[in-house]
Amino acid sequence: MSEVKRKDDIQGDILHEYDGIEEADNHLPLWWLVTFFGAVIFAAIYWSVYSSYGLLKPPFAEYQEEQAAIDAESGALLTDAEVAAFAADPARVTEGRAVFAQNCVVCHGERAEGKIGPNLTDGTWIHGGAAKDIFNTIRLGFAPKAMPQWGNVLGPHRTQSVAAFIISLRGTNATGGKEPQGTPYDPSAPPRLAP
């Protein structure tokens, strides 16, 4: 250890001085050492528990499981055939008609002939005419066209029922309906991705 040149009240022992710059040789503060070694110990335990030995699931894996459960509950994982099957259930279609009358007639009309929103009884669809596309449009909405997100408001079951009702209307061509918008529905085409 170098010889102490002088003692400063704030810096402690001054060991070196070069060009007017004084260098002190002091111990690190206890709070800094505790924080540093605590972080090292925490990192070692965290790595061992999550990565090395796999005793617990990593937080991202837990997040993915929770998201999958939410998607399953909301109907996001339903297939096109499953959504289309709801339209074959008269009870679901009746329930969907009631929910439609309560929430959708302002934009789509009482017979779904189209007012502000598009005609839902013709054979053309703006966001895809497959059953899954219709369900996703109701569930997720489409903000650029002022279609609200109804999935959280109605819940999964009632959203599926409204989709069933609208699927049952497809191709019925209500009299006095709004002009066709979008592309014609092609039953052989796969569903689009969610809007």
Ligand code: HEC
The other form holds:
Amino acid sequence: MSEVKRKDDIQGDILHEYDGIEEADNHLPLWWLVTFFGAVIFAAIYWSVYSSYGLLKPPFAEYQEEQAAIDAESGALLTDAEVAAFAADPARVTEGRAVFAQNCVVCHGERAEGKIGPNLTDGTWIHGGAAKDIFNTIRLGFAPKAMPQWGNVLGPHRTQSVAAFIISLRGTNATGGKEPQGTPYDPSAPPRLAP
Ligand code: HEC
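Could the form predicted together with the named molecule be given as well, to go with the form predicted alone?
The next block holds the full complex; its first chain is the one shown before.
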């Protein structure tokens, strides 16, 4: 044991002194020890549970799984061919017509001929005319031009149905429709927003 050089009012016994720097040797406070060993024990348990033995799924993997389920449910992962397939189902088109009448006519007109929003019956599209593009424009909207995001409002099923209805209108050219906007739909071009 080093001999005590002097007693300090605050630090207690001063044991060493080098170049004017004094050093005491006090016990660490209880709160510090509890925090430190608590952290060590927590780290060991966390590591074993999530990593070494994989007893529980790590939070990030759980998040990725939930996100994948949400994407699958919302239709985000549907391919152009899959969208085209349900769009060809007359029952979905009929259902979509009703969804359109309720939610879309204010901006796109009774016959989808265009009002504030563009004419959806011409062959030209601002955001792409492939089945998947039309579905995605409806699902995600286009906020900068006030086209609402319908995916969350209508839910996955009705969003798909209204997309089926719009796809069925492609190139039907409603009389008295708004002037074409965007570029003509080219069936040989890949969708712009493919997953
Ligand atoms: C508040 C007005 C408003 C409502 C309601 C609305 N839209 Fe739109 N929509 C717009 C506007 C504005 C655009 C043009 C966006 C742009 O210029 O980029 C648009 C664009 C679109 C496009 C893309 C057209 C293109 O040329 O690429 C589709 C498809 C579409 N809307 C479908 C729908 C459907 C389906 C509904 C109902 C579920 C709907 N919209 C409801 C305003 C609206």
